[in-house]
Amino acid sequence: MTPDVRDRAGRPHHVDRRPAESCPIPDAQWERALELIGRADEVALACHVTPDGDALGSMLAVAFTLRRMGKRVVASFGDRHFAVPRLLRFLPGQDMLVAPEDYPAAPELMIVFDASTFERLGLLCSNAATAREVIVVDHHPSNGGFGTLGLIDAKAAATAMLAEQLVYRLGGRLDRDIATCLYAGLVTDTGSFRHSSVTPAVHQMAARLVATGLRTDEIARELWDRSPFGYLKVLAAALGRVTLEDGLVWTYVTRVDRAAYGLPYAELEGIIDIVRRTDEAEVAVVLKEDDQGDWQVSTRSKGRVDVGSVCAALGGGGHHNAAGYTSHDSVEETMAKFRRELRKAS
């Protein structure tokens, strides 16, 4: 079925749904996913904790499609303080979200987006463990294949690319709501089309989404050009203690920093993208203390070092150039362990 899209003038616009690059996921796995979805009365969707645009956008795009198929749909993520990050509150479909405590205890079918491990589901780990079937839609190389069925493509630039294929295979049509969700996922995980993961298929997907009439300038403003005043103060504190050493640049943000300005943890996401600009550093690290007192470690590489393998060795994972993990140690011990693993990978 060809997506029903129109250009900004309202004229019908034909969209070729065929991917520019072959998908490595076997057709048999897609067919199995469609079979499981087809026979399920209710589908429970989940994405990783503290969701980014790719996680939440992919989940909501598929949720729209399932609801239009007549399925009962419930969607969530397993944060203790359940709230959609401010930057993503423009995404449509949030009426389908429920808090973790209202999520089915033992779903008939659960579809997980953008999570490489069960642990990334937070409070929904137990729900996934008791679900009859768990379909995992993901693009992280560190994904070990958890769940009962994997739709995993480590070469995909974003989980949104797989979500789009699932929408099509379910017989869905692109409209502005679905396209907004998918576009948010695509642009956030490609760094506005700046990362090395960008391929012709990425731009062709973007063209299909923009053809629905998206205001890409408005989406960009929501994602990157807005922040509360307190963010500037916290950013100043983080930059004030930034350290450069042997090709590594790093800093940290404490709960005290945030509390002084009432800044939620989710607002810290962009700090790593400022720190990583340092010309003299190949690897950038930002430690962010969450509300429970643990350190969420974000890492970036300019290409020579595989920070995904470094983070995997420390209990996390991600991609070659962008990865993360959780540390329960002090700042000093966290960085000491990171340096040891970094030396092995360099």
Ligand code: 5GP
Given for the second form:
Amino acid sequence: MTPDVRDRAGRPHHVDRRPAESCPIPDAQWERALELIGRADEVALACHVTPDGDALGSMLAVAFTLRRMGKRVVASFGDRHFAVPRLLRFLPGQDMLVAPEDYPAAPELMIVFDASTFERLGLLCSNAATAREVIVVDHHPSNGGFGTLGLIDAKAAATAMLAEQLVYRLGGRLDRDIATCLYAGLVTDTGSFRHSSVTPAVHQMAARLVATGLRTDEIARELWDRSPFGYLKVLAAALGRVTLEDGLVWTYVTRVDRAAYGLPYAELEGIIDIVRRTDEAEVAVVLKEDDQGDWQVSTRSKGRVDVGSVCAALGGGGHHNAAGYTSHDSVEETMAKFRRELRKAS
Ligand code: 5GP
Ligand code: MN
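Switching from the form predicted alone: structure of the form predicted together with the named molecule?
Time for the whole complex; same chain goes first.
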């Protein structure tokens, strides 16, 4: 199962199959997961709404593995307007996706990826509530332990790391499709191996994945280095009103900004990465108005402030340095509430 990895000179290069750091999830929990999966004829997979590379990639990697084991597999996410974000359309395995309305109402076994709460499942919340068993595969520190079995490691840099282990433990093998999905998760959640979550185990996993013959250059272009022209215009509007106040940099993007260029909401994901580079700010915020008129709030910290707990206080959640929540207030009111919580946390 260990891939045949060679260095530039063509010499065999040993890459450990298992991460160097020990996994805090007890073996008994993995065993229980295998037992539940072994017993099920159909496995229903889900990930969080408006999936990112980690959510969708982890789910599809496990979906491939289960399908090869001969299981019936359905996979979905609970968005009202069900569509795979354009950035992720290059991921293989999308024929296994079904819209939420075609998802089993009461699955015998559901496996949920990268979701820290029930609510993150959107329309699939009710399916999870009636499922006989719900295995939760996640790495959010804010995960409160919903579901009937948790495979949760808050130190893992991506849910994809746990998904990879699940693939191996199911007796699966890395091939290029599975590796593409897992790699999309790993690079997305580590910010291309830049975040503080990056450990030797992250790079060892990347080595295993790349060894299957991945085109990392093509994946990088799909994920980060392309966009419709309208994105530049919307970015310009967002940057035109960016505000710096006391260590906080923030801006917003309205539905009207996007409508002028027919730009889908999902295209806004990268704006926070530009705003957060501001030297003078410790915390960055981007308010993105979705198609329903609600504000999806993206927040980032450079490390001193735990935006995960700030966002949790505002009804959302996430990680220490990257978190979010939904606001139904105006921009001004949303920011007033955010500042208040930020002051408490600083
Ligand atoms: P992003 O700003 O990239 O949308 O989200 C950053 C992180 O914040 C995500 O990885 C996710 O963990 C978390 N997050 C974003 N929005 C929400 C939300 O509405 N609820 C919760 N619980 N977490 C969120
Ligand atoms: Mn993740």
